[in-house]
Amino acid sequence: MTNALHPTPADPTRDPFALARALSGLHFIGGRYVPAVSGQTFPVVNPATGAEVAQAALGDAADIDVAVREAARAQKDWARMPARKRGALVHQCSAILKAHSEELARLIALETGKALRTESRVEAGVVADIFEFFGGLGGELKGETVPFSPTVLSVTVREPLGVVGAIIPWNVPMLLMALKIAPALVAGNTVVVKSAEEAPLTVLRICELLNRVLPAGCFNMVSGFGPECGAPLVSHPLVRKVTFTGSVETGRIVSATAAQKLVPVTLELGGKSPMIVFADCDFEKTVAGAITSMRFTRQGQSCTAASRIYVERPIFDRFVAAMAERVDAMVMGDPLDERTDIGTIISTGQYEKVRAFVAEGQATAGATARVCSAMPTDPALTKGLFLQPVIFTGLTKDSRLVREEIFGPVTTIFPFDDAETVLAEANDSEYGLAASLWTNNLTVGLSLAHRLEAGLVQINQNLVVQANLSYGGVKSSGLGKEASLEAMLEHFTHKKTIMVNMG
């Protein structure tokens, strides 16, 4: 495999085509920019204007191997570095993220389609917090002693797995990248990411920075489809954990897949969040609330997104007027444009199934589709993948738009009479994700909090996933936790015992 001179920028830019460009055709393996083995490209589209912007270097089990292999004689002398020197070595991996926040921000926005002002600044900025939290938590991977026998000296320590792989979506490709990375690398893992191929550009650029502070093979990035990347990855012999954030379908594939090995997994899988409104609640506050819950300025395209949203009756009428009127006034557009709100869904394969999904709910008998906000009169978006946010009331309980996880901006609205009976309605669902209650009666809000069938559950409000709070679903929306330091001791370290016979 020939190496490649490093073509990209070393100081930030705030040029995001000349970047995607310098890109092209590159993965991060070993501590350098390399091609795919092959020597093929895939193409990667600017979703608002249809424009290819970069050729993405395709990968195969021959990149595969080579970048497993280069993490696994890497990994060695990493796991035996202080824990707290490499944790120092991912907190000053924060910085840089910092120094270049701006430019990651233009990137991810050029590549997703998601606005820069509302989205593409906040994912960056959490992404640097990560790895900024994570970096201080290297003293922490302590043991135990254990009372065995007053002869015995017996002890617990935490130690690495070894490889880890990583399988990333597009949604949010840099805070899902460093919720898996960072807890692994400060455990004393080395990492392979196969990032997703709608959106392989910013993950690269970010392996690049991080790989100026981090030893050669620590971390390493490799671009291509599931089949014939991901697959290898998760069944590589030298992968000895996989993390995997996608969908039910493909994580039950990637389960299935590691469970030959024995190797344990972490899944983030699909979402189908329920948002339980009542009538005392701070109303104002709770449709903006709302908003932000739905992910609207996403376009949807979130697992927490609040797609099944339930308004005691006596308020129902006016929340989902209020709801639509503030939807409406967000602007669609450009997403590197300061005015935009909303920017476009990832990709024309996702663009036609949430279509499919609209034109079913208006058809159906009964329903109620509110479609807000104007689509962009630019020319030179008319080959956007620009979608209007719909609204929909009056749709039944077994819809698929309310059984399904859409992943776009489309959310449903139903009355409720009574705590238990909308309780119940919520749990009604495969997936256990996120959930939130909105109400100033908080004897109600922590009861139904207890009880409700979702790993995260928030009351008046709705945050992203934030560093030290743990994440994670129940039922089909997964196994595992993120984002905290259970899942850094749990997820990507075993314990082993060792014992002193001083008789």
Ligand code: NAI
Second form
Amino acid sequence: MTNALHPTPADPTRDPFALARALSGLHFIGGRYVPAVSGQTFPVVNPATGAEVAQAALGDAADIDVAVREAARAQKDWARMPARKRGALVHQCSAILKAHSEELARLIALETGKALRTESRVEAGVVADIFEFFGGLGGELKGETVPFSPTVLSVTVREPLGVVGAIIPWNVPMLLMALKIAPALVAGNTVVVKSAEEAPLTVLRICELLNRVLPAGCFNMVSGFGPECGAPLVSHPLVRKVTFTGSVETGRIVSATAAQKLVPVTLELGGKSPMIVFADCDFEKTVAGAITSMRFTRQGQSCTAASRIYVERPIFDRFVAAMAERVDAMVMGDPLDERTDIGTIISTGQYEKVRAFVAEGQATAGATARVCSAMPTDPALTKGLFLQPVIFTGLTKDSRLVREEIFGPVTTIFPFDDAETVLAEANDSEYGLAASLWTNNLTVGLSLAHRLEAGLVQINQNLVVQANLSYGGVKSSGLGKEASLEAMLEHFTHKKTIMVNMG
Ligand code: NAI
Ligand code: MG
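Swap state to the form predicted in complex with the ligand from the form predicted alone:
And the full complex, kicking off with our chain again.
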């Protein structure tokens, strides 16, 4: 059943095209779908075909103001609700998200070009898991008793910050939204999310699913562009906390504005993550690990992509050849097709950006580019933003391809001779988000793990962000952590001290 204010189907649907149309032209504010104050919209494009699949509401400062006031109004009652009760409601969202996970996976595949089987279903599953995890943490919002004087009872209590402004990107929008919304809500805050202009639909659908359980106004979502819609959210006087995932460049702008208002920020920014492979590793497992680490199934559009791979010299040639062979066997095609391993780049802007990096690498003297995976042959996909994965060897460490985040299916591989040199090379980066080490010598592995400048180091695996494990970078990769109990406490509450003189 649908109506004008509630145009989306109650039951899970397998038709992402119809769902995209139903979600057209809408924000989600105060528990319902609403059009932009200006009435304006902008197109949402299927990157696999170039076809427009929906229009999104074009939000600006006026929409942000309505949403933030709605969140501020809802926050009073929400914060008064017992913490475990808030958690229980967030936990209930998980069941609804699970029931709709195939629907969400198909919709995100449509709007982002991420392959359904290898990426989109995985993301939908993680989203439900994040709500389940944080939903169980309401009772952990504990304070302390503080020794001060026998006649003065001194305690601390955890209080919410108020309205949280959350800005998310397009690469894993559902997951990144969940990492912000779920802990913020359990801690007693309310939220306004600014979705990414390239991927506003799936997160908008999720709002309505959450609203089946959570009180109206607890979370609100506005779509629009960065400077016109994201910036007013950061600067809004009622927003008491900003959490952002995206580029370093935009992170700096967001952080500067928040600093003027003296509100805390959490920043999850880019990466140029090293993967270090020792000759004593389990070879086949590590080659497979390199494919996963580079997130080739997501076209490399990941902040933790292993875009600098260092391989110990005795196995270097064999490793590069085995890796290229495996990537070559991956199927590029329609993101909604079950056979597809690799879908498309998100937008023409990103497509051109990545192509410029590849062209620069190919024009570099001494460099070799192994271009892998056949382009799709389906005539329906000729306008799709498909880009063949490229594995570069022979680049020097001052190359832009080695220093800058490409955010595409492009990796660089280097031989190394000793652990100290490779550690120095791995740390020689502006970024410090993630790193992985592959070796059967845990003494060497652990020693390097302690000295790598990164927020997350994994030995013999390279998983994406997981609920319960703090996640976030050092250096230019960000500020603060997400995904864990500590992250919820540190970033979505403040500690109030209360003293009672009993003397
Ligand atoms: P971006 O950082 O500009 O966009 C991320 C979010 O910030 C979007 O919702 C955008 O609308 C918003 N935004 C942009 N300007 C803003 C402003 N002045 N105030 C408030 N919000 C603003 O990233 P973009 O342009 O999509 O991609 C550029 C590069 O950033 C990529 O090539 C990649 O290297 C990196 N990136 C990193 C991500 C990560 O997961 N760490 C995610 C997306 C992009
Ligand atoms: Mg940008």
